[in-house]
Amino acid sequence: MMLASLISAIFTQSLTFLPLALGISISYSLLRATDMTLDGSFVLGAAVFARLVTLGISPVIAGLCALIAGSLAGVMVSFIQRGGRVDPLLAGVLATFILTSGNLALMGRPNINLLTQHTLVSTAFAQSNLAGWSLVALYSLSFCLISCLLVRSRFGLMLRALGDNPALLKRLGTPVETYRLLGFALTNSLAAVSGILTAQTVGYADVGMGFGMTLTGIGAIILGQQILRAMLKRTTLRVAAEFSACVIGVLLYFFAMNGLLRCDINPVYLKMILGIILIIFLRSAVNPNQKRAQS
């Protein structure tokens, strides 16, 4: 019974986190940027959805508005970076700083309760937990699949080229800033999807629910990539393998977190222990840019 409960917790948490992890992977592996805006976009998706639902707006329309809001956050951070005048990491920090106040203004209070509201998955959960989580899985995996198809297209190739050598793209007459804008709009909309799903499954939206999400996601992704590279005996991964690395990393992260909690580890030390584990993998990870420079 305890094992079944552990497995259930791991899969349920992973499902809502997976779109965010994929967004982080696209930003980190393709655009070569550590976009801290994803922390704020995660909360933004939850905040817009929760606020509109409590105002009586249809959950479908609320979800679409939250998705658009996440995309606009990506547009904002791309404008901050425009022309390469602002470092991507600093741009993400500034955008998150702005979104902190924006999310609180949108919500009108620090948190919004959704337990009594009709949402996209509430009817399914009312029938059974299996039906509810099946619907959450459908939403999560659908957005991930659409994103993977986009990344496999010419659009994804341009994003990878933008991350590798934006100067070359500019010399070839490619609209660099347009692809930067679309890339960050995609990654931040995926973060908003995770926020929307998380708000519905936990029953509330909170202004502090996105704290540390991006760094957690990066650590989980690198963990998955290292394991997959060791299994495939490759130094580079294709799109399908990169998505698989996201899945593996997210599952292992939540397995470690829930396993430590089941071992009665003091929650105060939980993130410290997980942080040390992630540091070990980050230290042993091969940075794509360093690998390319060495070759």
Given for the second form:
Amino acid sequence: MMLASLISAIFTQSLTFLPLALGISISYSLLRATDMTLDGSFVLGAAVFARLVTLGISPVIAGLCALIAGSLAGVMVSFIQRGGRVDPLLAGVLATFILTSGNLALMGRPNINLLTQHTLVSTAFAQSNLAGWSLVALYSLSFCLISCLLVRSRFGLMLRALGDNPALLKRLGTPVETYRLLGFALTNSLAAVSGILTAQTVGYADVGMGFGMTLTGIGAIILGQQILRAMLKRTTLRVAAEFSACVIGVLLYFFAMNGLLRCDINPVYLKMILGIILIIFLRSAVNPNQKRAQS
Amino acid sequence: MTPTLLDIHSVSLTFPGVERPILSNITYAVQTGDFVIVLGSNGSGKSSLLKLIDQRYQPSSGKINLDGKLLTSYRDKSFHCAVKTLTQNYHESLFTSLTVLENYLLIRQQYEPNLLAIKTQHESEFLQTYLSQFNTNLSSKLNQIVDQLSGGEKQALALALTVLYPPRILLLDEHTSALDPKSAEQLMSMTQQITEKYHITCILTTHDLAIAEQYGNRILALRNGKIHHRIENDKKQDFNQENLLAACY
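Got the form predicted alone; could you also share the form predicted together with the partner chain?
Up next: the whole complex, starting with the chain shown before.
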């Protein structure tokens, strides 16, 4: 019974986190940029959705608006760092800084309760938990699938080329800033999707709910990548493997988190312990060749 | 007489805050079909000269004409089609985390914007045929990630893709210097094969006097940013390593 509840917790939390993790994977592994804006876009998605739903707007329209708001956050960060004038990491931090105020202003208060509201999944959850989570899974996996298809298309090839060698891509006559903007719009809208789904499943939107999400996601993705590299005995991963690594990393992260919580660990120390576990995993996952090269 | 393709006229290059000019009063004309070898010790200005020709640097004074027109009067795209550069650093010419085929597709889409919408099967066959003309194993490695190729293969791929749409002028900045002697020899013979087949004018910088002797038809030696010595095609008897060493260093 306890095992079933553990597995259920891992899968349900992973489902809402997966679009965000995929967004982080696209920005971190493909675009090679650590976009800290995703913390803010995650909350922005939840904030816009919750605010509009409480104003009586249809959940579908609220969801679409939240998605667009997320992509606009990506456009903003792309403009901040346009032409390499502001360091990408700093641009993300600045954008999140701006979004903290923006989200609070949008919500009008630090927390919006959605438990009594009609949302995209409320009817399904009213029938049964299984129906509710199945619908959440449908939404989450649909967005992930669309993103995967995009990344495997010509657009995705451009994003990967941009992350690899922007100078060469520019010399080839490609409008690199446009692709950077579209890439960030995609990753931030995925973060917003996670925010929308999380707000609906936990029953509220909170202005602080995105804190540390990007770093957690990066940690989970690196963990998944290292494990997959060791399993496949490869130093580089293709697109499909990158996404698989993302799923493995997210599942493992939530396994560790839920496992610790069930061991009665004080939640105050949770992130500290998770961070230490992540460090141990990452250090042990470095392959022997890398170790030799580093020494 | 062969028409002048590239005319470098009284060109100097200085950097702000640096007292000594990087290049000083360089005048040199390159004819179509030339294979010019630029020699000189480190810091003599060889790479800077190539960067001036491919417009990464702008001259402090003087002018450079391509086909009688100032370099700066060319539109970006047409200039980059006419003048292409390959350096010892393949990272500048390749997307190393992508496959050989993806690198090829990205370069082709510059010329054919709708290309990536087409099925890649046909493109894959085309690339295989294209690469098989060179003495490399690249044609069997289309789906391999570039980072996993050997150093020689990466440089050979970079060269093959650079001339996929042959430029008028190919600038090679010590492109063999990071390779072992065998790979360097293979790459040089591929370079010669390509320049002859596609009638590409080539300007190559190197420290390797054997390469200068074997492949060049004109030699330009730089010292401290100035032209120190030049050997023209009609004095082929001067093309031996002993003379070159004395003349250039």
